[in-house]
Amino acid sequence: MTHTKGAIATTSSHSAFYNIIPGALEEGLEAYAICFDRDWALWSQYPKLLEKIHVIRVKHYNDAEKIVGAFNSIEEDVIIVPHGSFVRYLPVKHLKQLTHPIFGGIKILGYEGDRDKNAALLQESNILTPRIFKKPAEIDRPVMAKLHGAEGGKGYFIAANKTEFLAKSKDKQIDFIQEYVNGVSIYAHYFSSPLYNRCELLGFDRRLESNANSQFLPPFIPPTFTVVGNVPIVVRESLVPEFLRMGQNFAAKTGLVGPFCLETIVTPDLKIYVFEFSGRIVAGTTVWVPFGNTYANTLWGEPMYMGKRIAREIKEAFKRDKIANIIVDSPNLEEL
């Protein structure tokens, strides 16, 4: 490695430029950033930011190939880190084209992808879900529908039952029908360290869906999920102990290094269930930056974000010449 410190590449979003990219240069990092055209309204307000990273501009999110292309073209030695785009427009084979190693490999992103492997995983993990109907005629409860290749929740829709169910879902693709669970939705944040031994449980967010979140949602319009922002939250105490044994739970059966969320509902009993993880960064800890999160804050005895505790894992790996702990491909996986 040609780095002292140690050098991150990831591709332009908000987890991108206000967490991951933050995180490096606050640790010392290089960071590289392939910049998307949609994105670089937005980016080339801040001239001060970009002065200290190195840009690569393509025109579309949606080329897998160019992107593919434009990572391999970095000559520098780098570390991958992906976020949620990489899940949403990076299919499986391309991740496998890249040369430079991704932070936390790529077997993960493929589970997290496939809804049916994502439940699965959660499940051989001893954590609480809602239970999956492989199709309409199993629907004896209320269920929660999400569609094909939906982006933050857009689609999503309850139905009470069966017959509600098919009235909805025409000329929908729905691929995922999963119970419904009444309750808070509760977004607990992880980090998975080879290099300290742990799991740690670094915070939680809400995300904010359109008009489920209202107050005054009036009964004759339906509920939409839609996900337009993220705001921080502290869980009752009682409750952290569950959430920690769960993100210890996932991280030892999947063998993953680095960020991961699990994306619960806590029912009116306490009951925690977890309806889907993510196994890296995702948008809803970019609450915590600059200040860090009162967990992560407690445990590091710093102000600690997720870009920063990523950037901190790489730069300890350079650092201790062991790069090869933190691109581990989740060992416990089968390959995709």
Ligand code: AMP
Second form
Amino acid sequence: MTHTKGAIATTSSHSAFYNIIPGALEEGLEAYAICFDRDWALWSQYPKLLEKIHVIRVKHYNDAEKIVGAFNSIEEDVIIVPHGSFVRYLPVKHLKQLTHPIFGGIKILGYEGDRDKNAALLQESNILTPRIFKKPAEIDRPVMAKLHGAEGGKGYFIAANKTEFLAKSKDKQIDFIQEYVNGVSIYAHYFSSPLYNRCELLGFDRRLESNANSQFLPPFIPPTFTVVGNVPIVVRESLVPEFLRMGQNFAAKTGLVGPFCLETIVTPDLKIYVFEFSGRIVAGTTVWVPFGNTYANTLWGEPMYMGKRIAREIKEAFKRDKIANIIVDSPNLEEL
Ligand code: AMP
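Switch from the form predicted alone, shown above, to the form predicted together with the named molecule and output its structure.
Below, the chain from earlier opens the complete complex, with every other chain and molecule after it.
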């Protein structure tokens, strides 16, 4: 790497435009964005931001070959920053064709996308997780059925028992049957830093799901879980140390670098169940741009949010000549 200031590249998305790129600019990094036609109508509303970054236009968001080509055409030394839709539209096979390094590597993204690997990694990190039922015949309690490829909770359903599950799952491709945990959902945001040698708890959000979080859900309407937005929260004081422990365990177990999220349900007796992890920045961290929050700002002594935190690590790595440390591919995980 020859560049001393540092540069990032990513694809167009909500996280990219409102979180990762503002963070990069605030930290003085160069930013390259591959923008899909689908997103241009929105992006072109912000000429003041666009004039500060390098935009590469690509027609289709699901054209993996073209996206790889666009990334590989960037001549400057950049670090590619992944996010939710980046992971969805670039399968591991294509990620491996990228010539620029990926912040935090590839393995954790592959583990995230495989529901069985996702759950196993949480269990191995000594984290409380809902039970998983491999076959409908095993169901002995209320369950949450997750559909193949479902995005943002779309099409998930709850079944009170085996009989109800069998009735509701007819003609549906059920991918995953998980114990239904009753409580409040809380999404915890972390950053695992090789340069500062610590796992940082940087905040929490919760999702608003339609119709589960309706203003009023009449008893005759079954709940559904389509994510429609995120809201900021601070959590009950006594929960914070356990959230921190879980994040630290997960970072130590995997060796991952960068942002991740533990998606949890807190029960009435204050047990924290983690039903899934995301191994990259999540949409809910955008609620804290640009002012940061209680946890992140107390840790840093300045306004801190996830996009800025990523950029800070990249900037430091360029400055201290430690790029190898931030592109290391989760050394404790097996190859995909
Ligand atoms: P996901 O797409 O896996 O993040 O799940 C979407 C939503 O479904 C979550 O935000 C939760 O509200 C709910 N959910 C997922 N898994 C469970 C579970 N095991 N028990 C209860 N609710 C769940």
